[in-house]
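A lone chain, given as structure tokens: the form predicted on its own.
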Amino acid sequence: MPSFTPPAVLTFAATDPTCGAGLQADVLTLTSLGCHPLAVVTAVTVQDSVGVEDFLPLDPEWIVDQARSVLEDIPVAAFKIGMLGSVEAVMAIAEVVSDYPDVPLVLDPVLASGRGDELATETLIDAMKDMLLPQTTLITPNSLEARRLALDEGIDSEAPDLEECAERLLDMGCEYVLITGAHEQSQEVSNKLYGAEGLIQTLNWERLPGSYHGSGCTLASAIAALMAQGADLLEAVKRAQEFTYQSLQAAYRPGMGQHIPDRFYWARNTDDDSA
């Protein structure tokens, strides 16, 4: 038998049947970059490539209990945080990666669907930055993500700008900001990666045409799996935008919504160069 173990990276994320985002989207990024995917369901969806009809949270016992049985088996490299469904999901997954305050954890704040379909509460917003900020290594918002988390309505009369909402997120308590530009209007896509001594990096991408159906879901668990496999930050940053991408140039419409990113590129790739 082979002595090598990939090495497994646990995500809490709710399903989606299209398998395009969520945590199918997770499972299939982590396998295509080499990690055992371990997957805590924290809701069931009902959506299609178009937008979500509707969701059911789970049962916080239950997430608890999934994640609790498989932690106890399998040593985990990497955690990964997606979409939560609720203020008892935050609880309890706040709980139970508190007892591994070593493992590096990524944070999708999955606030709105693609269309725009709120997934999160004001109150749910409060619970993620109350408690699990603070134990986040890298937290992954786009920028309408990242207006919307660090808005303080007692002070801003408007949504801060971008190094603003950055800098408030890093004050509630995680490591590093990486904010996502495709919802600007901007030539090229820009993405700036923050921490506590500001602006750290900064990548620039052409703007494709289209819009995409987990990208954000791709590029967290990416760099999710880069770090679990011992990239710093900062490379596993870098590297999982580069696969990101590709995945995007990649993309697939098997429906009549979103295109969706094509994670498994470099096995279709037959150009031995690019691969």
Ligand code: PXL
The other form holds:
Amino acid sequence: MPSFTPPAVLTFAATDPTCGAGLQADVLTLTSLGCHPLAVVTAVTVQDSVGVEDFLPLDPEWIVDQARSVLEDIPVAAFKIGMLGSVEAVMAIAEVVSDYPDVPLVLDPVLASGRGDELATETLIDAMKDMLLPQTTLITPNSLEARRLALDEGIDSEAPDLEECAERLLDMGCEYVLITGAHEQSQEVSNKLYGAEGLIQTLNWERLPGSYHGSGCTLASAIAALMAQGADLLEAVKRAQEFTYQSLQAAYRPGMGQHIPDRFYWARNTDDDSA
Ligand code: PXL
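Coords for the form predicted in complex with the named molecule, given the form predicted on its own:
Complete assembly follows, chain above in first position.
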């Protein structure tokens, strides 16, 4: 009998029946990168590859019970948090993860769908900033999310620049901030990693032509997976971007909406043209 057990990564996320984003995207990514996924449902969405129609937040007690029962059974090497669904979910999850201060935590602050459907209220954002950011190893906002999280309506007449956003997110208590640049107008996609010492790493990527559903979930889960495998944060961030880029390059369009990243691009037999 083989005795190898892959490292386990626990993801808290909402379901997406297209499997393009959300919990299912996390499971695909974690598995593709050699981890065992532990998948805690925070909310259920109704959506297709075009956009999110509706969502139902799960009772926070059910979130806690799902997490506690696997955590008491299986050692977890990393946490990943995606769409939360309610303020009560934020509070419940913040309490669970506070019992595991040594486990790295990657937070993908999901605020809206690709089409722009709102997936987080201002109160949820405030709760995330107060209760989850201080426990976060790495937060992975896109530039729109970074501006929304960092904006202080009391002092800002316009959105702060991305470096200032990163600084403010670090001041809220997370250790590292990776701001992705796909939503900016630049020719290449420029992703920047910041830490206490400022800008640490910039990686530029060729801008791909499609619109993708679940690229942020892929990136954040891939970082959690690689950290669970023992990579240090910088290495994990770098290799996860490469993995995400490959998945986007291999993306397909199964329906009428966005392309879905292929997290198992490496498993396809692309030599066979007849397939
Ligand atoms: O891609 C962000 C995201 C995360 N999680 C769920 C989603 C979406 C975007 O639509 O539906 C469940």
